[in-house]
Every structure is written in C-alpha cells, then in structure tokens.
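A single chain, nothing else alongside it, follows as structure tokens in the form predicted alone.
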Amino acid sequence: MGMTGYVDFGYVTFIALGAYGMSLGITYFYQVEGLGIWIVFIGFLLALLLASLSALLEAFIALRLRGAYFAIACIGINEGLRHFIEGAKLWGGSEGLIFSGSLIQAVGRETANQLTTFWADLAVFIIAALAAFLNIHYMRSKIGYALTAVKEDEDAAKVMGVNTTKYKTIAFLTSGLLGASVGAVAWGLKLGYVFPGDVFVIHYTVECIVVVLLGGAGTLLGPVVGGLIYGLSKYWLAIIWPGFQLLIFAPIIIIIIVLFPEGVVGMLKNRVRGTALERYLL
C-alpha cells in the first residue's frame, strides 16, 4: 500500500489462507506416525502455498485494474472465496475445522500448551521482525524505487523501462507470505481452529489500512506508531464509554487523517527534513 499506492481491501484473504494452511497440515497429517511435530512444519508450507496462490490471482488482477476497480475486485476474491468454501463444503465448510485434539495427539498436551502459547506469539514477533527487515531492504533498494515510479505513475514507469508487471508480482507475493505466516501463527496455531465466517471477515483489513493512515503509509515506523495509537485508543475508549467506542473514534480517526495526511511518522519526517533526525526516521 504504501510504496505501490494499490490499496488491497481483500488483504484479510491471505490471512484466512494462512491459518486454513495449518488446520489442514496438521488435521490431515497428525495421525502419520513419527511425523511429530513436523506437522506444525507441514501446515505451515501449506499456509505459504495457498497465500502465494492467492497472491498471484490478485498480482494478475492488478495487471488490469487500478484504483477502486482493483479494490472491488479484491473485496470480490474474499468474499467469493468465503462463499465457495462454505457452499462447496471445503475444508469443512461453514462448520470449518477444529484441530486442537488433533494437535494434542499429535505431540502431546504439554507440547501443545508451548506450542499455542509461547511459540505462537514468537512466531509473530519473528513476522514483525523480518516483515521491518523486508521493508527497509525493499525501500533502499531497486525494488523500492521501481515500486515508488508505480505508486507515482505507472504508465510513466512502464515507458521508462521499469517491469511494473514483475515488482508488483513481488510486492503481492511479499504481502501474501507475510499475511499468511501470521494467520498461520496467530490465528490457527494460537486458536486451534478456524471459521470462514470468522477468518474472512474484511473488518481485519479495516482496521489495518486505518492503522497504516495513522502512522504513516510507506514508513516503517509508521504501523509501529499507527498500531500503538489505534489499540490504546481503543482500548483506553472501551473502558471509559464501554459500547460508544467506536462512535467516538470514528470522528478521531477522521480528524487525524486530515490534519496528518502523511501519519504521524510522516509529518515528523517533515518536520525534521534536513537535520540529524531524518536518517532515525523510517
């Protein structure tokens, strides 16, 4: 979103795909003997297949689409892919697929008690890390100045010379894995189960394009900022109005956006532009 300016309200697909991989890896393999723990393993690879597949599909959308057109489009792919799931009766249809026994089985109960705890929260913490990693190798790099020309004008870049079709090949691809890893982790690792009515809820991806706007799309540091104003903000007005929460900070919402079109991060890169503090400001 922010080095490519393609706004992907379906992102919240990837997610879904990341955490059906896992119920898949280890509701289907948990009973071959001395597989272990590598069903874990296993239903992570299928996390990363079925998101790259998904990825692909919207990276050839994008191709033709633009603008609100491809974000329709990507709002279509989750629902429709939500639909044919509980329509078709895939994967366990509307009644999804519950694999916590499974698990337990599996590796046994201590092993699974670690498992959904402690190393399923690392694991997000190892996403995040490598998610910041990738970000600054992409915007120092080749890749992050091809993706800027298509985020600028991407007729411009083509004439150019710039592969507008392989960078934001890449750039989905980035995003899918990375998506999928979490819903892997954090969703189906974590929970032991996973609901299409639940898993391809596009509120999820809501709440991270506001928390992008917040911070400052195209930084890193700015869903840093973004996240941390949006969850206390929110938490802080659940306590106080429980019920009108989110009536309240809708307006909030509106009224930093449009004092701080950059975020947060991004006005601060302005306002120290020349001095010692930009280099600190990603």
Partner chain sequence: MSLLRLENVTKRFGGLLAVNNVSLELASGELIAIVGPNGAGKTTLFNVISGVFFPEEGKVIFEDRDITRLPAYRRAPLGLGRTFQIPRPFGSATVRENVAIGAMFGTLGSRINVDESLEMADRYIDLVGLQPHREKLAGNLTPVEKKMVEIARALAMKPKLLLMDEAMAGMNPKDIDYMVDLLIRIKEKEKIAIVAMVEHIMRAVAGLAKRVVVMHQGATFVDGPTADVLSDPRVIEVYLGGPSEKSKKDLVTNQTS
Second form
Amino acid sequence: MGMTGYVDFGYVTFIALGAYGMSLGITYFYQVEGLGIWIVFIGFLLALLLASLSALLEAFIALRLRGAYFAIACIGINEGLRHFIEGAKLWGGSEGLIFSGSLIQAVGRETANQLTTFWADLAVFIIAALAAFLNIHYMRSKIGYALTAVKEDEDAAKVMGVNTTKYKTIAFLTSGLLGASVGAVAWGLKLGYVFPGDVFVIHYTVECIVVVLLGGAGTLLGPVVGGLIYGLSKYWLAIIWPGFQLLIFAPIIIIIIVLFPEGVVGMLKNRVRGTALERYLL
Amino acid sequence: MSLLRLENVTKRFGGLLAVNNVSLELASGELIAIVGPNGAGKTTLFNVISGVFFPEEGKVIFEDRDITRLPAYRRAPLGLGRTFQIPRPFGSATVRENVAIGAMFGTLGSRINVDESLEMADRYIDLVGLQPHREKLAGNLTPVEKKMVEIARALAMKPKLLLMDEAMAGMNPKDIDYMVDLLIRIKEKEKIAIVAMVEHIMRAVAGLAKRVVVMHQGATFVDGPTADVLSDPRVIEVYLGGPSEKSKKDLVTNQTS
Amino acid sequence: MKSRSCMAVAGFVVTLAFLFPMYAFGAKDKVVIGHPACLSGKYAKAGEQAVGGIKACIDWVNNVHGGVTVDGKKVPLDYKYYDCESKKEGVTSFIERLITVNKVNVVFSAYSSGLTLAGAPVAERYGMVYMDHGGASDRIFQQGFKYIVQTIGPGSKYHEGTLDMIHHIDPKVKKVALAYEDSEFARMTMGGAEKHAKALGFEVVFKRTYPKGVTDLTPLLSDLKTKKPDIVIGGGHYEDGQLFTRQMSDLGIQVKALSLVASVTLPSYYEALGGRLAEGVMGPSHWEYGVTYSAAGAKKEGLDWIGPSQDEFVALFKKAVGKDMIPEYHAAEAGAQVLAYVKAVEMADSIGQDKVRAALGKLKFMSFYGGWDVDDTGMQIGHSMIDMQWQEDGKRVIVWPPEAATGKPIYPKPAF
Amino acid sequence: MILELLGGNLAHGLLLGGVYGLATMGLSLIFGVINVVNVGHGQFIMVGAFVAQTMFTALGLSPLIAIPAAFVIGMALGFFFFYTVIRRLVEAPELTTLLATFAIGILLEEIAKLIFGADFRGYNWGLGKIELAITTIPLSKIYAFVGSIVIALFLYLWFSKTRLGTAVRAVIEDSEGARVCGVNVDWIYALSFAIGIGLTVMSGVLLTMFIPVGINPYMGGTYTLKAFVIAVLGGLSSPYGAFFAGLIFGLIENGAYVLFAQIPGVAPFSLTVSLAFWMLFFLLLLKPTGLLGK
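Return one more block: the form predicted in complex with the partner chain, after the form predicted alone shown previously.
Next comes the full complex, this chain leading.
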C-alpha cells in the first residue's frame, strides 16, 4: 500500500498466507464427501481470514511505528512466522503442503487441470481488475483523501478530523485481502504446493518496490510503466543473454534511479506539468 | 454560554511546566489574541485544546462538553479547527484537495460528499485569495501561501472555533495587514470565534482583537481589553526586558517536544 | 497500492510476452529440448553443470549418433534454454514460453524439488513430457502427474549404501547421528537413512534438522557432540556441507565415519576445507567421475547401452562449457536424460507426447550414468547410488558398491 | 549436561556476537548519517569474504593482513558508489536509495560471479584450538572476536576524540544544525558512507575467520537480514548500540537453541531464528529506540 506512505515489506506475508489458506483448505477438506469444488472456495475463505488477521496486526503496528522501523517490523513478522511454521512443525512445517494430488482426487483430473490453469488465470485478472478499480475508487472517495492526509502528516490529519486508525486499518485490510487473493490463486491454486521457505520471501516485496519506484511512486501509471520496464527488460535479457541478465540489469536500474529519482512517470509528469497531458499521467 | 472553557489546565514535559494552571473562557464569535514571548506556552496550550496532547491536570470544556481526553480527530467534527505554527499542508495534494479534505472530515462529516467538498473548497480558496494557485501542489507554495491554504482548510471544516498558531510569524508588514483584515472578515462572515496567537507584533494585535491574553512562563499573565493590556506596565516589562535566558532555553525544549 | 499494481503489472507483462511471439524456431526439421535452467541465483552451480551435461550429450547424439531417428529419418537435436534465476516465476513462465513460442518437444525440469514441482502443472496442462533431473523428492510422484519422468534417483536411497558399507566393515559400531538440512530432498534422505539404519541394527542417538541457508551450526553440533556418536551422516546442499565439516572440526568432534550428501563430492568441498579436513569424509552420489559403467558391463546385465563413454562425456562436457571443468553428477544426470529421451523417441518412432511418455515408461537401458528405469508414476528405480571418499592428496575414490568401486575405503576416518 | 551445553553455546555465541556487532556497525552508521537503508549490506560482507579467501589461497597472506586491506577496498568502493550514485539521491525519499542499494547489491553479486564463479569456496587457516571443559574453541574465532572489539574501540575513540569523528556524531544528531555550525556535511556524508562500507567489507573478513567456508557470490542475503535485526535492536542509527546488540543476538542465537531442543517434536533451529524475529518485533513495539535507546 503506497497510499499510507508505509513501505509494506509485509505484503509478501499476505501473499504467503493466501497461498497457505488455499493449501490448507484443499489439504484438509479434500476427503470430505460432497464438497467437491467447494474446497477451493473454503480455501479462498481461509486465505482471506488468515490475511485479515495479519493485516490487522500490521495496521496495529502502523499505529505505533513509522518509516524504516515499520518496514523492519514487518520483515520481523514475516521471517518470524516463516521460521515458526518450520520450527513448530505447523501446517506441515518445512515440508510444506503439496496438494496437486488431493485436488485431483477431490474434483477429478479434468476439472483440476481447468482450475489450475484457465480459472486460476482468469481469477488473477479479475483480482487485478478489482485492485485497479478499488484504487481508482479509493482515490476518488474520502478514503483516498484521508489516506493522502495520513501519508503527508498524521498529526495534521488528526486535527482535521481524520480518524487515522480507521483509515490505516482500511488500507491494510484492503491490501491484505487483495494480497491473500493473489496468493491463494496465483500461488496456491496454480502451483499446487506451498513451502514456507518459498513463499515468505522478502525479496518479492523488494521487487515490487523496485517496480513502483522505477515508474514513479504516487502516480497511477507509474507502477505499470515500472512493471513494464522491469518485467520486460528482465524477461528479454534473460532470453537474449541467459545467465548475464542481472549483470546488465543492475547498472540499468542504477542509471535510471540516478537520472530520474522520481521515476520515469514522475519525470514525465514534471515535464508536462500544467498541460492537459498531466491529467492522464496522474 | 461560553464556547470554550479551560479550567486550571496544566501540562508538563518531564520536569518542565509548559502550561501552568491556565483558565480561560471564550464566547461564541469572539476574536481574541494570545500574545507572549517565545516559550510562554502558547503552542502547547493550543495543542492541549486541539487534542494533540492531553493535559495532566484541569479540564477542557467545549460547548459544555468535557473534551479533555477526547482524541484530536473527534474534536474536529465538534467544531474545533486549527492551523500550525509552521504551515503543514499536505504537500503532494493540490491546494483544492487540501481544502476539500478539511470539508470532508470537519463538522459536516458524513453529510458532505467528495464533490460537494471540492465545491466548498473553491469558496474558501476565493475567500483567502488563493484562486490562482487552486490546482498547484501545496508543497510548491511560498510559506505565506501555505499559511493561507491552512486557513482555508481549517475554515472548510466549518468550525465554531478557529485556533491560529503563530498567525503572523515571518510576515512582512503588507502581509500582516492583509492577515489582520482577513481574520476580521472571516469573523464577520463565518460568525466563528477565533483565537489568534501572535508572538511579537503588537501593532497587529491592536487592530485585530478587542481582547488580549498575555502568556508568560506557561501562565496567563494578563487578560483584558486590548487597550488596557497594551498599556499595562508589566506587559511592557516582559516585552522590553525580553525573555530571560532561562525561558529561552525552555522554549527550545518546549517546541521540539 | 504499489504491491497490488505490481501483481496487476505481472499479469500484463505475461500477456505482452504472448503478443510478441517469435516463431523463428520451427520444430519441423529438428527435435527441440526446452529447459528453464538455473544459471543464476541459488542453484547457479547445479544449473551450469546441467546445461553443460545436456549440451555435451546433444553434441554426441548429433555428431556420433547421427541425430534422432523418427519416421526413418535422422533429425538433429536442438536445445533451447532460458535462465530462470532459480525462481519459480521464471520456471513457470519460461516453460510456458518454451512450449507455446519455441514449440519444444520435451521440457527438462529446473534444479531442486520445489522448482520441479512448480513447473509440473504447466507441463501437465500442455500434455508435455516433463523430465526431472533435479527434483529428488518422492512426493513429486505422489501427485498424480501423468507426464513427469525422473532421471535422478529418489532421495530416500542416498544414504542406504553408506550404512550398508559401514555395517559390512564394522558390524560392531552402533551409534549413528543424523543431522540434515530442513529441505524437501534432505528430509527424504534422512527418512530413508533412519529406516535403513534401524533395519541394520544401528542405534540412532541424534536426529535433528537445520534450516536452509544456515550460517552457523555450532549449537546443533555442540548438542550432537554430547551424544557421542560413532558415525555422523547428514547434509543437504553445498555450503552447509562445508560448514558442517568445518565446524565439526572446530568443535573437535571425532567420529569413525562422516558422510554428507550433495557437497562432499564436489572438488570445491575439498579446496574450501584446505584438503586436510576433507580427508576420509564420504559422500553419496548419483554419479562420480571414475565410475566404471561401460558398454561391456551393460551387456553383462542384459541392458541396452547408449551414449558416450565416460571419458568421451567428460571431453564433450569440457567443450560445451568452454573451460577445464570436471562434470559432476548434475551434469551426468542431465546428460543421461537427453539419452533417455532419444532412446524413447526412437522406441516410439514418434515425437508425439503420449507415445514418448509411454515409451519412457517401458524404457530400460544403461549409459555412462548407470542404469535407467522408471516405475508407473515416473519415479526412477533403475539407478543406484555410489559412495565416494576423499583420500590423501585429494584422491576421489569410489568405495561403494563393490562393483563400481575404484579403491578401498579408509575406515575409521582420520581425526580432524 | 544441559547447563554445560548452554555454557558452551553461550561462549560461542558471545564470540560470534562480536563479529555480528561489527558487521552491523556499518549499516547503522550509514543509516544514522545519511538516512540510507543499505539493502546491499550483505553483498559488501560477501566482498570482504572473497578478499580474505583470495588473499589467503592465492597470495598466502594471513586474514589478519586482509583486515586492513578489506577496509581500504571497502572505503574505495564506498567512495565510488557514493559519488556515482548515493550523492545524487541523498535528498530523495528513503525508498529511492533503498532501490539504489538493492541494485548495487545485485551488481556486486553478479560481478563476483563473473570473477570467482558460483562455487562455494573456503580456506583453512589451521591455527589450532583451545580445549575448555565445556566446549572447544578454535583460535581463529577468538582472533576474530578480539579483532572486532579492537576495531569497535578504535571507532569509538575516533568518534569521541577526533574533530572529524565529532562532526560525524553531530551530523547523526542533526544534519542541519551541523551545517549551520560550519561542518562540511557533504564531505561527512561521503566519508561516513565510505567508512560504513569499509567496516562492512572488513567485517566480511572477520566473519570468514569465524566461518571460513561457504564463501560464494550469493552468501550476502542472509547477513543483510540479520544485520537489519541487529541494527534495530541497537536503535538503528547508533553504531555502538549495534555492536552490543550484535553480542546479544549472538548469545540468543546460540543459547535459545539449547532450550528449544528440550521441546519434543519441534525443529529447535528454526524456532531459534523465529524467536529472534519475534523479539525484534515486540521490542520495536515496546521500545522503538532499541535496547540501549533512551
């Protein structure tokens, strides 16, 4: 959630818990008679539940900590949770949950294939669309204004009558639920397994931040442009020059940051400030 | 009925007495000036009234309701608006959005939607004279313009009482005259009470308020009609003698905490 | 907002990738092997080996074998690989690309059980034969995937030979300690080792796992020391094996035998420990330079032989990677997998996925890598493990099983 | 038995903690002075590890000589990256520098891979060891610990006794104030960044004296995470806080294992790691200024 100005290193925790929710749903309910395809929905609900809990926890932290401290606390939760699952042998411990077989048993091979491919992809797109819609909706509603105020100056926001606790909670819940949905579908359902060491990986969040910053934080188009630069250049470099893409990629990132500290879109925005184009870049 | 009543309010920071046993009463629609040297406890008093800090002792009563322990964001909808010593508009939002945020979360609360807020914002932008800067980012304005944004934002909250922290600090005489004029206009037009905090500019105080409260070392020192207060020899001594070295030091701790 | 958009963007990028397909690689006149290789990231080492091994064996197939025979026609083999950076997104998206854009005829898995699992549903969806040379977990084959076939042997058997050997040499020794990495593969090995140790009458005095990426094993090894084991077996990947040995020596833990999976067989293990500490340490392996599998041996066991001899393979491997590097088992198993595929295509006389998969199920042969045979689920059962030991002057000696051995084991191992 | 084990582990933990502490001081210094979260921290430790390994195996030089060499190399890298990248981003939001250091980290990894390959390396100093009643400690570990303490002390003296050190402290407290007082803040930024990186690379050498194996281009990530935890325990912008927090972290990492090992059916190693992070989490909530903070 860039909106509150909190760097949410814990976003990956939401995705991970989403993946776990789906895996738990399928692993523990596949033998229940008559549930059939409903286990996927049970899994989805579990994903949302787990993520809500952790989102509330993060919102609670966000009430007390700011800046780098908040970011590191979220890393703490993420790593703590991961090693706790491994250490306490919870939910299969480090062995994780592998449920491709269970899913096939519960809904049949054909349906399982359909679910993990077509439906999972479709769901990801729906979630992405939902996320975009929510973004725009929030930006145009009081929530967006409140979050801007919170991001800029919490004390001033409070004095203006903004209930910062409420809006932070909204922001984190939204972020958590969307993250969990993505995790449940794009990770859990699509891949059919979850290992704690693979899902609770802070690196993913860092990549997301890279994407946003490359494009320019606080702009709607920014993440899209950043994602294109990041995703495409990495993808094509990997294709053209397998094994060396990172060596070329890292200096490119550095150069972009040094030349356009506000991101590519941010830079463009400054160029066109005051013209009609600006509206489209916002 | 008084709009705001402070009863023996005391606020400490560690061992430092920032506000010492202050009592004050304010009627609806009244405009008063609070003056006092740096470190006199004016800003802390404002923070206690607006809910940024809670006092250790005493009560804050707003329209017969005890709001001493009410969080800041719940005071605003009751009709308490304020500006900050150093202007703090939301820099990455436009002037219009800044003012609209005031309307959205102020006294009108859920009775106003986003579009209405934006319309209302336009009215107050006109009032403070920021029309040319309506679509600019607030962060890119001059300090005086930022102050105007804050005033418009606070007014958009439709408050019953407006607290103005350091209303005229760092302004040139022309701006000061404009500000005095603006505050009087606001009082007349919006029918609200204003507590304006003024540090050193006595000239402005005379034209601005009929009643002046002088604070010194955390306590109300003199409270009365402007003409009387300004000619009070004790007040003159406090100002001409300048604040003692000690209270200067207090000021630093006070304001950074 | 940022993270959400990030996901949205990821989807967008994938879509775009499909909008710019490169149909340059037609698959009419050649048979193409696709591979999401791990050339960077945590499995870079194994990935480099695998790519070298595959290239080496393709070289052999095209230039010595004359290509793959399909429909009575000799067709050359081609190899298309991408760098997945040891990440599952890379694996899934590149497998997808390999199948839809590059029109490959078979997909080889990435390294590790996790990445192999990540790719399986994709290959399954396209009904593409998916050959696993890097995922040793037995659980991969319990998921009901139809198109997966394994070349690497299952993890549970890794330490069985070691225990057999020690039991054979010194039947009186009883106390064994197990300390493995907490990873899919190592746990599998530990399970198998524990079962086998008990069956042989060993007493398991210590059994613990340590997390992946651990940088200090002192707490665990101090605990192990108090149990006074005679034999220690364990391990997981590369770096932890070096750490394990080094810190055992630091803590002065002297045992009669030490055997670690994965790391010990690599030359870098010996070098990293400055040689001396590595002496006498053993490691199970799928394959080691110096094994004695040969065409003649295959004939004796009544198996078909295909592929280069060991020395030919080593030469081709060096040519493929362009440096003087000795292939390790990652290279050998990936190379052998090429041979298995070629064998299966020729047996089916088709490159149709279902026909090749059926042929792979029936296939049984031997190569420089050893035996090859899979069960109904696609799990490898024809390949047996060997045990290797570092002896003085950095000699790598294969000490078990007797039929593949190149020397006698040193037992008990010299003190650190 | 347990007590003996606990004692032995705590001894090792204390020694390791000293090195952890030193390895984190650079991170805290850079954060304190320039407000840059160096996400590429671990990669600089990796550079130090390679310096030690290469000097030992290729040139036959003792790691003790590698310590100053690594500091010089680190300073050079620090100045280089400061003037090419960081200087232009000092005023930019925190996240921008985070991204920049992230990219620098990747760059270092890939360059190291290009030069050294992806192999895991190591070296064997073979100094011998001390036998204690409760445990055995190799001499090189003690050297590493003593080295860390000496360097930390040296830094302390530099901070408190020299003009330049005082200026750095002033900038940590209040960079604007320092500027007003005539401190050349830009030079202090460059110098602190270089010293921070120098310390970090140097700690990489000391770390190999502790764990002389497993040296490879991708070894840094784990240490970045650990250093973050330790830095926060120490109060984030306080280099000494970081040093003491490192000691505490080392003790906990080694001590808690023994206790968790008594619980049946769990993996004590992972629980220990988990504990460290939860501790961090609660500490942040209860005392955001760190263990030694005001």
